[in-house]
Amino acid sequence: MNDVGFSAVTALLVVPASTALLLVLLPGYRVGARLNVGAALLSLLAAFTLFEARPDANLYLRVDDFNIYLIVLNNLVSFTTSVFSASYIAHELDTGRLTPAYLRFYHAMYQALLFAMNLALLANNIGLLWVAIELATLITVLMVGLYRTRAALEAAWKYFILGSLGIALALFGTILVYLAAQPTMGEGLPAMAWDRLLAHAKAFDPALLNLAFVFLLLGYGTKAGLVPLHAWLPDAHAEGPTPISAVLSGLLLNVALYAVLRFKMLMSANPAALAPGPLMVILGLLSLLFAGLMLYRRGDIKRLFAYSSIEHMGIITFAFGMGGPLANFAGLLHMTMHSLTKSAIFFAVGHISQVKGTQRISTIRGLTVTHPTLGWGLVAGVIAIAGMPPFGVFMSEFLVVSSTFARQPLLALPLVIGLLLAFGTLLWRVHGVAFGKPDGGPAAPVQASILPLLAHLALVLIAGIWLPGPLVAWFLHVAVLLG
């Protein structure tokens, strides 16, 4: 195994895990916040190292063309969110919403969550993948209830109950895949290694694979926020700390969908198995249309963008369900652009809710006058996530729509209707928030770093104008692998 690559993979797991244990013991907020940022930066540097030195796969861990960029994206957004979190959580301490003990717990859980997501992306064992995603779910359940209010605890319990349902469904699907592999590969760990499963998938019982994929899609689809098992997501975003909303929308939903795509590749490798695409197309369209309608009724700004996340996970799932090089390319690009854009929006929303003292859309007015940087940052983020040029989301949505028109024109109609519903709602909502008449009270100062917000928006803008050659080559290569 390549020593440098092995060291990088080790760092991606050991750094957040050991930092989480250390943060439990540290009493001071400032030291804990700085250590949280520093550890996230080390993980990001280790992720970048994998581009130059990729380790060999074993029965437990694997770095391949599919997951390497997602590992980098995961650690990039984790790092920028930790920078945003340092100032955001300091304000929560100053206002008394969180105690020093809860802050120590928060920072430890942040690193534990990063460990779990890295482990899920690196896992070559389908059982280890399940364990990692469920660990990430349980950690976020604890973080959603951090404020200990009645609404926060209710949101955490709802997340736990629906997450448990997803746990059961995904576990049953994983067991079925193992049973399908046993006659060909025998018992033991090799029959759970994803790369070996893919190599032998043609010989698996297609009936078992079909049943397994249904359970896996519903189980991991619960974690991805797909309708109809999405109900935990709006409450979790609205009641939990805003940095966790950024991580949930920008990262954890991707990790869950990544698991679905791994198993989709297994299904595609077996010519006798049912095509997984139609199921994904149905769930994707259902999520898109449902979220587009629900956006009109949201009065809480964090819930508004939570439903926007459901919408975009629907678009991504639809794209991968359509399949083919162009649609898969669009899905990969949209996954990346959504992660960067939605986390930037939550950075802005977090600051806005603090300076305004509310999350109610009706009471947040005239931000471009009272807080120009935040106001215009939110406007840019909403324009980007609504799919307007010149941002990267426009490019990915254009590719999804054009590939659908070329192959399945009838499916393009509900797709475009869903996109237009969300587009109109978001622009309508942001108009009053950004350009409405400000209230008469004095504007509270922004006591937080806006660099993560600006950095993400800059990346999405650059991606809408120019994509680096290596990134395009990777997307094209993985698009072919996904079938």
Second form
Amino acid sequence: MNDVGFSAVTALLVVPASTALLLVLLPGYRVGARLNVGAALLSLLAAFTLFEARPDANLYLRVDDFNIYLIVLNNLVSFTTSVFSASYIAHELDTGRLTPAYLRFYHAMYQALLFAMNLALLANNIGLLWVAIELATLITVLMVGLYRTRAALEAAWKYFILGSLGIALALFGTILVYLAAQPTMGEGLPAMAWDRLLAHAKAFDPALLNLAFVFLLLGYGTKAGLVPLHAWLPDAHAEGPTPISAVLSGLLLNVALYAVLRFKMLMSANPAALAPGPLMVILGLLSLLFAGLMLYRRGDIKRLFAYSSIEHMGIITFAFGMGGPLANFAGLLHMTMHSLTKSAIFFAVGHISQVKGTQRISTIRGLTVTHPTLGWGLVAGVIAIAGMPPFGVFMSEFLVVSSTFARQPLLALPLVIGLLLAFGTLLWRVHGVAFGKPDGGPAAPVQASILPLLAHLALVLIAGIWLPGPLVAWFLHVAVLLG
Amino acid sequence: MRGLAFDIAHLLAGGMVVVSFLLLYQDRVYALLNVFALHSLVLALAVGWQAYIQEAHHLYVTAGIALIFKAVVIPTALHRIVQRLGIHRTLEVVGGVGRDMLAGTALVALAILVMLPVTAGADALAREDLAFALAVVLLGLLLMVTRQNAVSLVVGFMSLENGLVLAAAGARGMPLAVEISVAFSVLIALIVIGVFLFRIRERFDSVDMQAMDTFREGRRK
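Form predicted on its own done; form predicted together with the partner chain now:
In what comes next, the whole complex appears, and the chain from above leads the way.
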């Protein structure tokens, strides 16, 4: 059985990496787009195999109860996004925003990004984790600047500077963790393997761990878009190709947060070290409130949803910061729901900005009349992300709020204010887009693949109404692990 | 021997902090690049010395990368870019050099005050190295914050990264040190030189970040 698991893990890394190489060599964007979808599907299948058979952990890679679900989620969303990207990118070629050479580059980078994220999630070695996240940063910087417009280059530049600063801080934190581990665990690789670190964490020097965690939280927090280090996020989302916005919001932010959580578990295992919870609660609340306020005056539709991503990352960080089984459960659920919903929204927004030829909210009006499928898809997505009942996001937000009320009523107050603020502004901003008076002009035909959008929304809806028993049991199990 | 090994390591790490200060008060582009080359040279010596006293042969590779890539290739390439693009040769310093030097001194004090008590358990060599490394990182950050143009930002980031490599080399027996320095070099080489400086010039006629900063969402409405 372990052989199967091992080959699944190998496939998760080798398939995207070799496809990336192949895509560099292949001319012709149609073949490229199909190959992209095919490779993403293969990785998804490999991820599902992990449920059946898990390889033993070694010093570099490890599959455990926590990361397995993120790996599946990661490959699922990558797959649906590649389907969306195939139809999206063809249109970009028609309008001349991208040339075939750039498309070749784009597809190769897409697979390379998938490789980097899979590597980060699978990594057992904290050095390897860092290298993978750095690689992901590098690739997304190149992708954000793909359009070569003035705005896209500025966004990529800003992302590069802030992203590499975050990466640099995270490396310093990683070195400090190694130094804390070295006296008890000796030199060499074992002192960087996460599972062994966790087993020995009690004996580490708490002061050194504290300092390391501050660097790691700030470093990886930058990548997760936490306020005050979020400045790159809205620009990168708004100016890059929309499939990349979907992957950034839906997956890469999760990967960065996952790294923070791994180190949080390490901190919690050492009773003398600083409790990591309060720091995360503060950063989470700050992000939530700030994003809630910033949502109000956005004029660009992709930027609007980018701020909403900051808001949700804030909620998730807050939930994990509160800790305890219930809040952790809510955090895990919210991570999943946000990934699915936000990428669905970006699928809709991508096609909308293509048919309307603009991303400015004030010129996109009355979508439900001109493009009913896209319009209603967007409405459903926004209702879901704002946290209204039938959808899964409602459930996770409700759990976060209720568990906070039960334990820290005072903290629940700013939390609820932030949620309501974001809720109101999002609905208000999107109301005009969906139901406003359409501005003359014949409706451009849509050549959109609606399937990925519908699939994501259906999953979120099902999760809101009925969570399968095994999934609940398993989320609960991971929530206890997270402490 | 032990005493001498420690003293030389201490001297070289301290040398990097001093060169970081030199970076802070350069007001000409070429001088900045030359001082950065010196920074990388000192790094290469410091890492090479660590490789020798720890008998960690993989660190020689890291030292070699620092020497060839960061002390020679990158400064030369940046020199040529500056020449070809006709970037302004003088650098503006926001708020004056004196203030930067004071802030830099405070940051070095902070680094030492933070690191030394925390690492009381570690061996003396790693402690001092780490304190200096943090100082170099913070000085690099300061350089990035107080400069407006792209070349200074890049040099600031690279000096910050030199500090990280110093820290990684000082942590005895740290695995992946080579991989990490390679990853960083790729990051710098690929993005900074290959893509950005040329594209930015192509689009903006200037590598001045202030000129780029006119794009804001609020003003587009």
